[in-house]
Structures are given as C-alpha cells and as structure tokens.
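Heads up, the chain below is alone and in the form predicted on its own; it's given as structure tokens.
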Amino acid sequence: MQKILLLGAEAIAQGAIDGGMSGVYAYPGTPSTEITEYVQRDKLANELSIHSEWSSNEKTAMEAALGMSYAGKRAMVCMKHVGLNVAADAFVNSAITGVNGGLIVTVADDPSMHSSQNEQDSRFYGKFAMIPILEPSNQQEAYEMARKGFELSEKFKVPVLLRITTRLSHSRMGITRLDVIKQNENSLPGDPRQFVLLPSIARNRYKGLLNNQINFEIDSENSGFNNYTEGTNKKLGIIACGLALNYLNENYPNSDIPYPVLKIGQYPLPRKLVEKMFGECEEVLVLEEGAPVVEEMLKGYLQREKVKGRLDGTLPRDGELNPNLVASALGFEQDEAEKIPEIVSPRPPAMCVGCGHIDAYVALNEAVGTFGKGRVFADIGCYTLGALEPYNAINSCVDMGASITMAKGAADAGLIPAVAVIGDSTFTHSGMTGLLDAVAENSPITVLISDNFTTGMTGQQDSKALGKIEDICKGIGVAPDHIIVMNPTRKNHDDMVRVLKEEMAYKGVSVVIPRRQCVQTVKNKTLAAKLKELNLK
C-alpha cells in the first residue's frame, strides 16, 4: 500500500478518488478549496474522468452533485462553512430526496475566523438535516472518511455530511492509501418519484428519514471511527469530538491518559457509549471544535427521563400540532366523535384548464421518448404538477434552481441528453447561475423555460424575466440560434415535438422557451398593458 503526504484537504481528495468518487463540485473558500484543486492536477483522477469543474456558488454544486448521484453515480460536493448557507435550501431538502449514488457533503469549518466573516459550526446543519456526520481525528481518517462516506450514503440512501477544521485541512501527515474502488455504473432511482418533492410524497420521504434515525445511531454504535477507551480513574470523563482528540493527546505525550476517554468521529452520538461513561464517571469533561453542540446534546440527555415531547414519542415527531394530540399528551381520553369529521373529500392539486404547460409536457413527453425516460428535471411552481398523473413527465424537484444544475450533473455522469423544465420567475430566482455553469461547460443539457409571463403558483405576483429571457440567455453565453421562442398550442404540437428532438440532440447547452400567458392572469389590465408595451402575447 502506497504511503503518501498529504494536507488533511488532500488526504480527502484522495480518499474520494479512490473511495469511487465520478465527480466533485465546489465553488471556491478556504480552507475547502485544496480538495477540489487536488482532483485537478491528480493524475489518477485525470484518467478516470472524474468531473472536477468549479461551479458558479454552492448552490449550483450541491445541485449538480444530487444530480450525479441521481443518475447512480458517486459525487462529493465541498464548501466552506459559510458556503453552506448558500446552499442550505438544496442540502437540507436532499436528505429529503436521498440519493441513488453515494453523495458525500464536505464542509470545512474556520474557528477562529482566520479566513471567515464568522464562526459556523457546519454540525448543526447536519443535525436538523438529520443525515450521519462524519469528523476526523486526523489525516487518515480523513481520507478513510471520504473513502468510506460513499459506502454510508449509499447504505442509508442519504447524503453524508463530512466536517473538518482549518487545522486539520491545512496540516499534513503521511497516509496509507487503500485499494481504489472502481466507479459505479448509471442506474436511474428505483423509485421515479423519489427526487420529486410534491408535499405528499415530501411527508412520506420525511417519515422515512424520521424512521432512519434509530438506524444512524445503531451505525454510529458500531462504526470504527468511533471508540471507547478505559480509564483507571473515574473522576473525570473525556469526550473528544474530531481534532481535538490530537490536543487531548499532545497534554499525554506517552498517551498514558488516566482518565476513560470517548472519540467521537461518527454521529449521531452512539447513545450507549455516552451512558456507559456518564454510568462510571463522576464528571463529563467535552472536547470539541467549534460551537458546544455535543455538550448541549449532552446536558438534554441528562434529563432525558423528565423531558416528554417530539423526542420520546408522546408527541409524534413530524406534523401539525392539535389539540387532540396534545390532549394525548397530557393524559386526557379521548370520544371518538370528538374528532375532526372529513367534510370535503380531498383531491390531488391539478393544472388549470387551458395552461401552456400542458401542452409543453405533451410534446415534451413525445420527444422525450425517443431517447428513453428519467432525464427530465424540474423545479418548484405550478408546473411541478406535471410529475402527477396524466403527465407523469418529471424526474425531480428538489429546490428553486436545482432543475438546471441536476440536469447537468446528471449529464456530467453520462445521462444524455438530460432535459431541465423551469418557469420564467424561477429562472431568474436562482436558475441563472445553474445555466452559467452549464455554459462553461457546454454541457449537452436542454432547458425549457416555462415563461407565463407571471409567478402563478403563489398568485400571479409580477416576473422579473418579463421581456428579458432570451437577453439574459444571450448574456450568460448561449449560441442565440439555440436559444428558440415556441408558442405551447395543441395546433403547435408537432414543430414543438421536432424542435425538442433536435435540441435534445445538440451536443451543447439550448433553451427553448414555450411562451403563453397564465390564464389566470388573462383579466390582468396592469400585465396587459406591460406585454402590450414590451411587444409579447
């Protein structure tokens, strides 16, 4: 096995290059950006192929690497802590969607704001995301981390949340490397839905995460990066969580630590050895970088047996509150007829008669077809209802913006052509930046920009790409001859069917864009007036 130096952000690169990693997206911050810059200039990586392009911010790199992992291939996507927030909406919901391929998150955090606006402890995120958390010690285990973090998601079928520090990012050390592992085939999701996040299947993947939690902790219990060592005096417990284990260490510089001591580099915290130590130790002492969310943890766990809520299950842990649920929780019986009767019959959200997308998913199906299914995604809005029966003719949605950029990460895998379905407010919400990347790379994506002229779904609130579509497509670097206006009319079907299949065949980035009013917004004198003015209908 080949010994090696690396930085601990190296030592990440590559145990993901060797872990079967087919792509890693990142947006530039330090101490993140060796990861990235390392897959680069490796040579090994080189000759795999392995996608190391910089994308536009955070956001569009998460999204791209969901949509790796969608089409089943392994992805990392690697920020800064304060990049996290940039790309919270597409992170927290992919623990939602879960993953088809292994999809690590790294996030390097900076205590002490040597190069940050703030100190962020990226733990937190992984916790109300409620995915598993990887920490290393050092250097190796950073790199058995990455290695192993693939294996993890695609266990649990979520995306694994990877934390590091600037000390540990910018350190070196010599490190063993393992077998590579080969790189996984294309494989579309089991489920067609599963990346879809309409709210009724949101609550049903929601509840499965919920359900996994027992699982995650299970794991945590008998993962190798977590153990317990003994103790001759019981004074004095010692939790240490990642780095700070090595400052445990340099204070015994024989290693002859009195005290039992718990390394945690695995989470959510193994619960069993947490009571093992509180059990025998008369003080906790907890050890960690960044903000005190273990010791919080911990101080809960104390009172865990006074404290009744959404945690222990006298509340459920997902849903509204009523007050039948808290009458349950304060004891109180309950008549049957006091319930809540079900007067109207519910019925699935549906889109309006006479919309244009419909007829756009009409031709779009047809063109589609030709070169197989599950390469469209879509986004949020009105046009989301075409996942649903009679349509049935999107693969996703994940955030506002992620069409686009998963679509081009699917593409970067190998899912050609890959199909994005946007609205026109969307796009200017956060799909530019996602195009941008796609430019750059010319990436053999088409994306239908559904223009309405209005922001529908929410009630016909005014557009910021009213007029301005086709200049921003120009800007951001699209070939104007495969920037294409179409009118979405039954009487339209056929020429739309056969540009579709000619821009899906385009080895390149093309936008076609079915304009047609919302027809919610027919009476709108205001609107009228501004399409009049700007020359649309």
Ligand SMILES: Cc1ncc(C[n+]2csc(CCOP(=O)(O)OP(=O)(O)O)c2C)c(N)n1
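Numbering follows the first chain given and starts at 1. If you're wondering where the values come from, they're calculated on a predicted model, not measured in any experiment. Rigid core (definition): largest C-alpha set, two forms, superposition within 1.5 Å. First, how it differs from the form predicted together with the named molecule.
- Val511: CA moves 2 Å or more between these two forms after rigid-core fitting.
- After superposition on the rigid core, the Cα atom of Gln194 is displaced by less than 2 Å between these two forms.
- After superposing the rigid core, the Cα of Asp318 is displaced by 2 Å or more between these two forms.
Follow the form predicted on its own with the form predicted together with the named molecule, if you could.
Left out here are the partners and the other molecules; the chain alone remains.
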C-alpha cells in the first residue's frame, strides 16, 4: 500500500479506524485534538458511522467511551494530559470495572509546556491505575499501537493507556497502513455485575486486577513493542522509552550504537529484559520523555549510583528531550552552537486583531479599577492571553472551570466583589457546577462568560454552549435580570463599563455575557448556518 503522510495524532486516528473502532470520544486539547478531527473528516470513518462528536469534557468523554465498551464495541477516548485529571475518577475506576469491547485511553503529554499549564507525565496515571501502557517511538508505531491496542485491551479485559507527547503528535511521517479490522458486534459483559463497583464487588475485581499484573508484565516481555539490542561495550546500557529512542539513534547515523539498548514501547516494564541489562552493564542511562518515571523505579529510594538520567543531572530534570541533550548524556563533544542574536525579540502569542475578548477586557479593566485591582479570576482559553501586556487584566488561570469557583472562594474570604472570566466552551466543560455553588450561597461574584461561539484556543472546534448559555444560567438559578448579554465593541465601551460596574456592585451572582463571533471562524459555513438558525450574531 502507498504511504500516507500523517501527523502522529492522525496516525493514531487512522490506526484506530483500521483497528475496528466504533467511536472516538474527546474534548479538544493540544496536542491531542487532531486525533478526533481526523476521524470527523475521514471518509471511511464516516462510511462506517464511527462516532466522533465532541464531548463536553474529558470526564464525559471517558465515561461515554466506557459505555461503548460495556456494549461490546471498541472505543477510544482522547485528551491532553491535564484532561486526564478531569477524567481521573472514571479512568482509575475503569481499570477496576475492566472492559468488554476494547478501550484505548489516548493521552497526549506536553513536556516543555508548549501549550499547557504543566508537564505532568501520564505514565504515572497508567501505573496508578495499574493498566498496560503503550508508548510509540514514531508515528508508524503509533498507528500500529492504536490498531493493536484494542486487542491488548480485550485480551486482558482492561483499558490500555496510549501515551504520546507533543513532538510525536505534531510531526508527520509516511505511514504504511494495514488492513481494516471489522467492528465488534454488540454484546453484553459476560458477568452482569462486572461494572457495578459496590465495595463487595469492587474488592473482588481489584484482586483480579492485582493478580493480572504479572500477566501484563509477561506480555510486555514478549511484546514486539519492546526489544533488546545487544551491544559490545557493556560500560553502559541504555533504556530508551518511546520517542527518546529517536534522539539516541540520531546520534549514531551509521546505526553503530556500541552499547546494549532496551527499547521500551509497552509497560509495565519487561522485568527480565531490565534485569538482563542490569546484569551485564556497569551503568544504565535512562532516556525518557517527561518525568523520570522509569528512572525513579530503577533507582529506588536508595539512589543507586548505577542509574543515570534526569535525577542525577545527566539530563535536565524538566522539559523536552532533543538530539543535543541526548548527545551530551552520551558524552559526545558538541560544537558550541551559535546564539540567537540579541536583536531578536520574543514574539508571544496574542489575541487576534478584532477579537471580542479584547473589548471585553478593556471595559472590564476600567470597571474593576473603581473597586481595586487583584480580583479577576480567569480561566483557560484565548482570553487567558489577557494576562499579557498591554491588558494585564487577570489574576489567575489554573484549570478549566476554576475562575468561577476561585472567585466564589475569594468572595467568601471577603474579596468583594470578585470577578470570574470564562469562555463559552470552558463554561460548559466545567464552569456550570461551580456557578451552582455560587448561586446556592448567593455569592457576590460577577461572572463574565466571554462567548465567541467556539472553542477558540485549540483551533475553533464546536462549542457545546452554543445558544444555551442564558438558559443554562437561568436553570442553575441566576436571577434573570442579572443575566446580561452585551456586544463587545469599541462603540459600546461606555455601556459595558456601566453595566459591569452595576453588576459588580450587586450583592449576588450576576452573569455578563460579552458575545461576538471569533474572527477565526468567519469562513466557517456550518457555524454560520447554526448561528442563523439560533438567531445569534
């Protein structure tokens, strides 16, 4: 078959489609978004009626995927690393319920925080949930793991974590496809109580999971995704996890690595192979993208000298790996690289020219000024860029939904009025429940839901909030005359400032909705049609 040029994320989507997946569930998040987007536009996926609508958040996505698995079909759920925090309850418990149809949880980590608040390593979660983890070294392997992962999941009746990182996700390579596996028929779990985690049942299932650990390990030892390459120089052995293998190979263009190399693509670690390396090598260098997960396991609490990696300074403790860092870890001399000339200024991302968030912030800054600084709790989205010059408009950005709840807590502490700024998509992701808390106590907070009809920051995906925000707020119990929609334009500036001041002075929950279409979506015809139908502009 001819090779097709795919991003790592797209290769996973293609692998899952070819692996008999019946549905992908996801909430957008860099660098995982392109997996679902690929399924949404893929012709074969559409012909096969593979589900690919966005979910409201990662938890709802994880649960829906688990439901599809319950019904016997193969499902994938995708998210960025911090999304797994949101889905964690469902994720950890899905290891105990186990699966019926194969279930792959694909999580994209972002070491070096290219587009994220942290660089947490999802392999910790996989280990925590005690399930097998797959970690591809390149895009072709990502394709194969997505395709094979369902089988592995069905073999052991547990979900499988597929862990990737930004660099793999956003890099293209020619992919060779394999044949398409048919989707499963519907079927119920053999044990009708498998998914009922009452303590008495959960205890049993947990024991089953514990007993299975040894089988996961044996599977890793025999897995084609792990392999041991012999080497003549036993002074050093190298364990290369996932993508890190490429940076190792890059330093040996003639494929003449003198040391034994253990490539890791499937966890739990293949114990026998690790033992072999420890038996024959004087020192062991661990190359892994993200946190020193493997290194810490091998080093143990007693800091065994023999293990080198991110914990002893052989490699940096944080940030992404690259060929140069790996070269110095291997002891290669490198020429001093040229510096970036001083004349080059940083060019941080910024809100687009004509973005409605800007006008909302200009008005908010003026209104807040009368009450005093330091009271604006924001959230995650394009509007987070309001933290930068020249706006300096916000005082927090922590996790999705935290704006409303942090404002409430601050108001409880006496910071009155407190203001929350949240986007439309983030509001339906996890702002609604926080708003209910505030309404329940009539907290003196003003919530700006800056509505641009889209999930902007991640590339303008559909927003579940479209056309529903006022009704949701009313339903939650915000007083209707304190739900105010505004058109954020320069012309309306004075009006906006006046309304914001009034609402901030109000001793209860108010919701102000600055509403203007995201400038990046003006050519989106489907959205235009929906806006027309909903009579929105």
